[in-house]
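Below sits a lone chain in structure tokens, taken as the form predicted on its own.
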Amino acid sequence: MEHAVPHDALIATAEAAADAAGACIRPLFRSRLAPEDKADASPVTIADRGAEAAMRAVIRARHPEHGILGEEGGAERPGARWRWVLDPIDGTRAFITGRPLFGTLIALLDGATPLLGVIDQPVTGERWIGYAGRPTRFRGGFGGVAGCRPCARLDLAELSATSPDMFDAAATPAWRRLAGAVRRRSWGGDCYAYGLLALGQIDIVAEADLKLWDWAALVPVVEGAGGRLTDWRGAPLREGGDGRALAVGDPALLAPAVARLAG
């Protein structure tokens, strides 16, 4: 039989787990990495293997009942109720080209449900961490207190996405339905976009082709900000899914954001 653990406990999991990974991305960062390309032909570094490698150390350390999933390699334990889903860099791309727009993300779901989820900056030193049920906390250098803003009309919000490229033909005319109607659009950013957002900066995310990975962490981390992580028809967001993903930091912009997609 599986016992909870208390949340500080696992809370502090996942940040030592954080700083496992970033002890491994910080040497490499701007260190001109050949990557390399993997059957998506998604890159992948060293440094994606190494931080995934330390983080499943520390997981299995300090609970060795947990399952875990990592981008990189794979599942264990994949019938536990408790387990970790990891990304070690979430923006790969950014990663190789010496931009600070990636991140590390870490969840735990309790069966499909995300409870607690991080998004480590290793790089500017920022961090994230939302609890199901617990206001999100934020640490950086660089300012700002997490909460998204009030931002109720789709023509005054910003919105954002990683790339183009993330758009097959059925997803782009709904996209830009969306950002048609908004004031300003911008590109770039993977995770990092959605800790802006819970930090009052973006008011509107919206991208497609996310594994459980990419986005199990941005959950209570956006949802414990005061903001809304969706599909794109407003429903919760699932294991096995589309793919598409909608944030908003306003609840209000959930319902126009999901009319202007639906078409």
Given for the second form:
There are 2 protein chains.
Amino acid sequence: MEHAVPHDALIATAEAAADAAGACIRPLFRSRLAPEDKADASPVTIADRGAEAAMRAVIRARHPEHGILGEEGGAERPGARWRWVLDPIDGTRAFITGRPLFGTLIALLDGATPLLGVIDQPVTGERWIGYAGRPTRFRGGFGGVAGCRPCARLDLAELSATSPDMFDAAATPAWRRLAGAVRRRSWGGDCYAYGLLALGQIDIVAEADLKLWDWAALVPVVEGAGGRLTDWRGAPLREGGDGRALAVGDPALLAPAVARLAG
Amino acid sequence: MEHAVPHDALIATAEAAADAAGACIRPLFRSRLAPEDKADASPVTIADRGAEAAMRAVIRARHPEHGILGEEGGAERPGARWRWVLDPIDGTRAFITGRPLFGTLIALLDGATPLLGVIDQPVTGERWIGYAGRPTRFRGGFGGVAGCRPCARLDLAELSATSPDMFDAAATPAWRRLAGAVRRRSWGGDCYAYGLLALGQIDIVAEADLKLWDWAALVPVVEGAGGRLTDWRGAPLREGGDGRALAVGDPALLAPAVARLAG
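What does the same protein look like in the form predicted in complex with a further copy of the same chain, given that the last one was the form predicted on its own?
After this comes the whole thing, all chains and molecules, with the earlier chain placed first.
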């Protein structure tokens, strides 16, 4: 069903929210942190809270009838059909260590379905915009064009995950089966890795321990670039699921990747 | 002993070489690569070779009496007292996957000792310059100030490595002992992680399987920022050594980190 608000207006809201978040985050990136500082006073906590509050203010002013869910501030109007789902800093460790590969994630759900997704990197100035049924758009100064690349064979695929620490004892053997079947593995990146998949630079991202706000924005970005983003069984990701995500750039990789993860 | 060429002239050579390498590398970053392309024709191979040839030309023209060693082109005048050591793209996997965290490494050795080191990130425009006995300099548009941060306790330290794949069966238990003693671990970054240590963002980098051209430029950068860069026993890195490197931002971390690695 078509949204009552034109999609361009929704995208404009998401972009304004990303701009507001970036303005909070940039000044705190690479600020000095004493290792013994309390978590409450850390730059990443201050950036996280400030960016989420700024995004909520933008959304509330434009769409007072919409719900908002964020990691920091809980749920507003949780029963609303349209809900914005916010993750101000996806990739806390990247932020903390000064790597410019974290991202601000903004999704709009229609019921359970992600309708719109933005991945914004406020330091590099790169932004991915996905909207269900439309081609993903990308802009940034480092090059790259939106669109996944063809790669139908696991043994030629480039696989990525943020950290081996995200795989628990049950997930590790499945990850290892997949990692052993691909051409190369690389680490780090959080949401940025899904953005690189949507630019045809990576073929598979397989991760675990993701929350709704970690993956909701990625679905329209990846699928609008021609890829697929599912759980490890190849089924749509869902709120309250097991938090395991599998992105493939070439849909032909989905079945062999699922088979490897299943053992 | 003082070099016959003033240090400013040597730094100018290194910067000119980094500029020349960056001009070769930037246009090939995020160019489309079919997964089945031959390695010889891949953008990373073309960028690697072009950048090394460009750096050699700059150095040869300015210091015809110096030696040059690079991964691609072998050794020129290997018996020279002063030898430039080049790694055009440190972080091949980062380059291949579109992550702007690889780097061009340029070192000048006086005999076996690194005298000068440059880490250049040609996509983000960040550059670290180290020269033995002088404070490390950093410039770039993403913030950060050269200088390691104090962190004397392992249990408060931020630890980083590029990939678990770099640790063989002998190194893995040592890495795990260290990783289990720190506050947090993060992955990815190659030479960029040592740059972040020199900005006080990371406290320890422990890696294995490094060649001379992977570590020579890092020594003046890390030590000029107040840190230490040694092997896993705390001894100076040396050509033909075991390729295991340990960088600490706070010299007080060296002894406890070495003790953990030793078991």
